[in-house]
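What follows is a single chain, given as structure tokens, in the form predicted on its own.
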Amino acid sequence: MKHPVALAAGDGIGPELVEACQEVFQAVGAPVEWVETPVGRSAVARFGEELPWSSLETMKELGVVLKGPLIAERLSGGAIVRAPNGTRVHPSINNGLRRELDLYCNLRPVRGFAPVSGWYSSMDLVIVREVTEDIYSGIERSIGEDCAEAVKRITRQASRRIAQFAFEYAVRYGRRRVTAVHKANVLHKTDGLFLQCVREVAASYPGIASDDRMVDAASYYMVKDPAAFDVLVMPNQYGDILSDLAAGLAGSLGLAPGANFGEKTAMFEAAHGAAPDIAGKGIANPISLILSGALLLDHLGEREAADRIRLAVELVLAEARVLTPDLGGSATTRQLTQAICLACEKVAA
């Protein structure tokens, strides 16, 4: 029996990466049935809006989504959702998707790969990012022409929920430590509440070590000694920044998968953006979305297929013969995808 999965191809390089991911799924025989749910520019072309209610309804009904990267325009005024109970405006299309699907956790496992990650080849850490609040809530206002302010909102409920996710993840996947990232020495009320909540949850998990780092120190140690970290849990903005930093250390955003979890729905996506400047050139690295697809298969209970994909990616990168330009090679998206598909067959044999 096949698992129905909502598919949003995305913008820019999104359709190319989604096609690559589908080919790899086919190579490992992943039992998935794709259900098209357009959002972004393709949805504008068909429905006149970025986030059609019909697509959102299908995503909620199926509960599992694979999404290509979307273009979030700067200074656009946000993304509009026309729901049956009224119109809502979100800070960005990605923010809107997470809010409408009630997703609260962004998961970014980032690891290095020899030899492409160089000194960071042994890096293996997981960033757990709360995505419903913090400064990215988009609560802003202008005060005259020369001043603007934004609200940083942290709640006990959201902080405890994301901490619970981080510790449960550590238990499920045999991780050794959870580190809370914050700036509670300055933001005593907001980040202070977040840190307090993580410590409260940590007390229920005596088998998992726990500590905390201020975000600036965490950035320093991530570069200097990433082995100091295992699972990191943090508010929205810090997670956005540190997950990209970790991917840069690994060698490319094209190596970093991502997932978003809610109580009822999970959405899997590449860690990077839509890169419209290289769209259609056939040189985008598909690995980030392919590894996100492996996370999707984990979620569906198809662990064997997921592990085959991860092993195949590791084999291709270890050989370092078929690499896209972001990794220092000259291979096309198609060539790298084919190499991973062939490696999937070798792993099975």
Ligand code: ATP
Contents of the next structure:
Amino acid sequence: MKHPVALAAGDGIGPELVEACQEVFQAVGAPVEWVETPVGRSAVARFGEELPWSSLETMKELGVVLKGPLIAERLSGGAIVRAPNGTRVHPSINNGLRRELDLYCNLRPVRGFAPVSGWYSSMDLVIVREVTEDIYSGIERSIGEDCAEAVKRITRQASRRIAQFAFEYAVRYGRRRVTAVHKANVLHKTDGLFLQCVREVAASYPGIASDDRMVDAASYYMVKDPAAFDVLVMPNQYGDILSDLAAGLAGSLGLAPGANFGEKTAMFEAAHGAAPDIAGKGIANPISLILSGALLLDHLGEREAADRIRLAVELVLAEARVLTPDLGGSATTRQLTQAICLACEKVAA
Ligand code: ATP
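The form predicted together with adenosine-5'-triphosphate, contrasted with the form predicted on its own above:
And the full complex, kicking off with our chain again.
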């Protein structure tokens, strides 16, 4: 039986990456049936809005989504959702999608690959980022023309929920340590509450080591000694920044997969944005979305297909012959995808 999966190709390089991921799924015979649920600019062309209610409904009904990156407007905007019970405005399209689907956790496993990641080849860490609150709640206001402020909101319920997710993830995937990242020496109330919640939850997991790092020190040690980290759990903004830092250390945003989890729905997407600077040129690195696809297959219980994909990616990167420009090569998205598909067949043999 095939698993129905909602598919949103996204903007910019999104459609190129989604096509690559679909080809790799085909190469490993992943039993998935795609159901199109457009959001973003392609949805505007078809439905006149960025987050059509029909797409959101199908995503919720199917519970599993593969999504290409979306273009978030820089200085203006907010994403509007016209729900049957009223209109809602969210700070950005990505934030809107997460809120509408009730997704509270953004998971970003970042690992290095030899030889393309150089000194960071042995890095293997997982960032667990809370995505419903913190300074990204969208509670902002201008005070006159020369001042503006934003609210950093942290709640016990959301902090405990994300901590629980991090420790459960550690148990399920054989990880040994969970590190809380915060700035509780300055933000005593907000980050202090977050840290306290992680410590409380940690007490229920005696088999998993736990500690904490200030966000500035965590950044330093991530660059100096990434092997010191295993699973890291943190509020929204630190997670946003540190996961891009980790991807940069691994060698490219194009290597970094991601997933978002809620109680009922899971959405899988690359860690990067729509990269408009290279969209349509056929040179985007598809590995980020292909590895997000492997996470999706893990979630569906198709572990063997997921492992084959991960092994194939590792093989192709180890050979370092077919690499896209972000990794220092001159291969196209298609050539790298074909190399990974071929490697999937080798891995099976
Ligand atoms: P956003 O605001 O949505 O994060 P952005 O343009 O700031 O968008 P990205 O889209 O993530 O950030 O791109 C940052 C840089 O990384 C760009 O130069 C982009 O070309 C590059 N990049 C991102 N993803 C890939 C990829 N898959 N392959 C190659 N280069 C990539």
